[in-house]
Amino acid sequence: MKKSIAASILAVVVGVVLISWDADTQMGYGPGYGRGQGMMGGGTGWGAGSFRSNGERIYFTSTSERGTVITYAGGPASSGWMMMGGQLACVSCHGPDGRGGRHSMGMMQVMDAKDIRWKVLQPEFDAEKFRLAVVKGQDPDGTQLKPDMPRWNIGKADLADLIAFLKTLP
């Protein structure tokens, strides 16, 4: 009887792990990304202590070690994506590696997200031009970015931490 119960518990645990792995793999992220979150990003699957830096935490969860939620206006949320339960974070559009690319947000919206690894943004962006893109939606040449790009309410220290994280992406 004890062996039967243990075998049943083991089967359930293995099933949950495989379902979570499959959800991530189907979204193209590979095993382990987002702990079963797929495109929703948002970071609700990560614990506060699972990040190597505040910048990484901001990138994946849009929250800061300083205890603040980094809010935004516009972006995919304005076209109904939030109704699906999404919490936007950088990872939601730019992916876990910062490379961006074409993907869909919800049922009908397709978007192209820029590669935001710091080595790719250089020399077009410096810290101030990046701030203007993130906060004001302004490209380095002064034109407005597409409305798909949220306008983030992020402080200077958190923005510096985010840039430091982007500099670590290969």
Ligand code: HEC
Contents of the next structure:
Amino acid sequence: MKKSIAASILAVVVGVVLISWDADTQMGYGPGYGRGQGMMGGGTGWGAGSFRSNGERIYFTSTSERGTVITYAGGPASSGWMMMGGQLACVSCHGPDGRGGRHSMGMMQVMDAKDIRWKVLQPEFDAEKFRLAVVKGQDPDGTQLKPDMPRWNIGKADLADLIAFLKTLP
Ligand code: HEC
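Got the form predicted on its own; could you also share the form predicted in complex with heme C (HEC)?
Everything in the complex follows now, all chains and molecules, and the chain you saw is the first one.
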């Protein structure tokens, strides 16, 4: 009995550690992004001056220099993120370069996060459609985004900063 509890705790830990990019997505880690820092939401390593813009800060940390609180509901709850007390940010799934990709989340789960560089979202998304997708999970084609994409509680000014950052991604 004890052994199986230990094994399941281990499985959760391994599951979280395995949240990783597939090798073929060729993720690069951009400036200010430290492997093992932001990903686990440990709150370490992010100095106030680490980001060039508020949009970049939101993308990487889901905190805003405005002091507004950004929260989310949903997301891949079974992956162990919640249990580990981790805080998700856009970067956790869409990657430091915005290109998304397939993640293996351990425990046989795979998630496909979309490429959300602004130029790729064009012409489908304008600011309002982007807001509806991020806040309500509403796809411009009228369908709902998969529950792996969290529903974010984020204000319009912070969204505008986020869009400005997505526009800088090559
Ligand atoms: C836990 C993982 C996760 C996090 C964190 C996350 N997303 Fe997503 N996102 C996804 C997945 C998966 C999809 C694709 C959903 C689908 O196919 O229905 C998606 C889709 C999207 C889309 C729709 C793209 C399209 O072409 O339809 C937008 C826009 C988006 N995310 C923006 C964001 C923003 C902005 C943030 C940060 C505030 C964020 N996401 C955080 C997983 C995530």
